[in-house]
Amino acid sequence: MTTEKTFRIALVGCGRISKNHFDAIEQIDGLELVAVCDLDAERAKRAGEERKVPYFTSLEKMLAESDADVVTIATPSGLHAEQGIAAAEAGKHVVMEKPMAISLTGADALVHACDKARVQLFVVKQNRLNPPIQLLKRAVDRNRFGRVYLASCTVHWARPQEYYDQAPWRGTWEFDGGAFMNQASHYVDLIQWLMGPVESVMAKTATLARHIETEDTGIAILKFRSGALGTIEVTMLAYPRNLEGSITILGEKGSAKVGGTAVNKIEHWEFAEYDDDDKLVESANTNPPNIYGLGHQGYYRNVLAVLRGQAKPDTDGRAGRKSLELILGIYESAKTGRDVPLPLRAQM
């Protein structure tokens, strides 16, 4: 495989998150957008004309007629596994927005389809690439905290009823999932990526103010295999706007909090022993244009490097499955009122 090969990308789902994908692809030499697809004909047409590429309203037709090497899927969550499998069976590499599926059965079928077709499966977890989160990950990996006692994740965001009313799939169990599965899924991913495997989870969820099937608010208590405890606190009811998206880690030799509205700012950073990373704290803070952050470009740089044979995936299907399993454990606990051990039974 030539290191200079350009990879052609088709994007499915031209809604809210698509602009981050379009902008990232546009800015990277070696990637080229060649088609877009959306069931909404007007939205597909608008995206195709804006980006000067052919547009489709059928995934099957796009897979048959476009010359894409890679398919990015940014559709409602409940469609992800099925559409990813179709792309893999057509011989395309798959870039999948979070979550990769809404069931472990779907996730496993997607991983298997990509393995069978010998194509790469990338799951988008762009917040891992935020500079403050990268510093926090290095601090954990270098054991700067010593023994970690507690990790807490907070997502206090605002989603008015109008947000859910914009599309009939939002807030449904079949196509979306609730605040944990959709809006906070990156944060569920971060806490288990930073802290290691979860042994068990206890959770409460509620639908307090929005007219939706799924939860708008919830709290989970985690016990990690390391012995540390953790919490994830999520609501879409902050008034009047997004208030905080943060993660805090407290250990015997260090305390750190990455906050802001979307884990974009180091708010506390204190360790018993000095490290040169301490000089990078101020420069790591970012001011992202929206809660999706600035990580999509970095994510696609990794996609390109992997496809050129120069790197390993930052987040592949098996890594994406781990955070999905934790979210499903949270839902199982909320439903049964019991402490739920992980790993889950695969049929969920």
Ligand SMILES: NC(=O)c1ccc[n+]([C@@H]2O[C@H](COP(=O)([O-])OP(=O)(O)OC[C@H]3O[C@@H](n4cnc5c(N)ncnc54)[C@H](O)[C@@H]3O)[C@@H](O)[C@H]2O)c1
Contents of the next structure:
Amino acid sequence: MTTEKTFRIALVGCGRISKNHFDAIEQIDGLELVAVCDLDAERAKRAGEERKVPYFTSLEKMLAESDADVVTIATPSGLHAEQGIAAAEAGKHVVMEKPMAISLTGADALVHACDKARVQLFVVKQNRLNPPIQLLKRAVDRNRFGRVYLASCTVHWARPQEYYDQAPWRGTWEFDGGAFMNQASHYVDLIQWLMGPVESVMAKTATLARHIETEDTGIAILKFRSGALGTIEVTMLAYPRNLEGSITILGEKGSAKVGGTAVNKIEHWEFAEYDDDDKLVESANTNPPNIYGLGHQGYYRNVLAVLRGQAKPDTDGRAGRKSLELILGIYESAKTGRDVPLPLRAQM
Ligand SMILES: NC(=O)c1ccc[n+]([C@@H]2O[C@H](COP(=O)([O-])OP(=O)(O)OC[C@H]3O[C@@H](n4cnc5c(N)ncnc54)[C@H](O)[C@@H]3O)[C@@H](O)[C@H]2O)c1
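Could you drop in the structure for the form predicted in complex with this ligand? We only have the form predicted alone so far.
Every component of the complex follows; first up is the chain already shown.
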């Protein structure tokens, strides 16, 4: 019989991504959903009835009345920092959907609030857990590429106007951000996680076809502190469907590409020296039901292990802040036409 503590989770924001959270929580022994909240009363009721937990239409009320240990935040991105701070101040650990905030000011305030309240802050970056990406990360960490020359990310996805019209927050600067901040943010995260710190970034963005404030297309050129160069090429206008979500690393002793529509398939894997990981290439290819992938469950396993004092967080607030900083650097360059050095000044 296990005597380990079960952690109780309340979730706010019962929209598209909430199902991945509900399913993951349900499948993990040691986690229990205890309350849900959505501003939209219908959605809150439906989620509460389906999951057989109390439902709320106000986060403040849920924080006051539920006895959750952890609050998962899956609301529009522009609300993340403020809601995360409220949860931390109520003494709850925070599982935050990406991006953790849409400004560095918000991200820093959230990190400090969690530090002050002595609660954990987890930022959901489930694509890091895709088996092909895990293999790629190990290849980088074992220096199998030798000196890395170039890393490139491609996100050729399709988001029709109806997707943006589903909710008023989508495609706005105040609550969302554009293709870099929302849809491609995992790729911005992966490239800096795999390649290390970015020294400077230049970018162009454009709103070519969707009626939104933010960009539907963009290109960023990165210079890494290691000396390597990189690109991130993003569009939500691929015809007629999601075509590619990939990352390629080219080095002096190895070349690898993880592609598919959402970094779930190893398309190229070639190294000068053998490693036992080479045997795992075939089995690492996954075929998740959608581009969100299967990583939320793995992510929550880490959350539980951290809360039980058995592991370090896969991505904590400080790790989440690094990829946000790169996204904001991309936006700064697109706005000013300049090469933007990182780290950024805090007030962005
Ligand atoms: N990890 C991933 O791969 C992934 C995938 C999709 C979305 N996301 C992130 O998840 C977040 C939500 O995205 P979504 O696609 O589920 O959006 P959505 O619009 O489908 O859902 C958001 C929900 O939040 C509710 N809401 C809005 N304001 C609220 C408030 N003040 N209090 C309580 N509820 C409120 C809305 O009514 C809605 O039901 C975004 O930050 C997005 O970037 C992450």
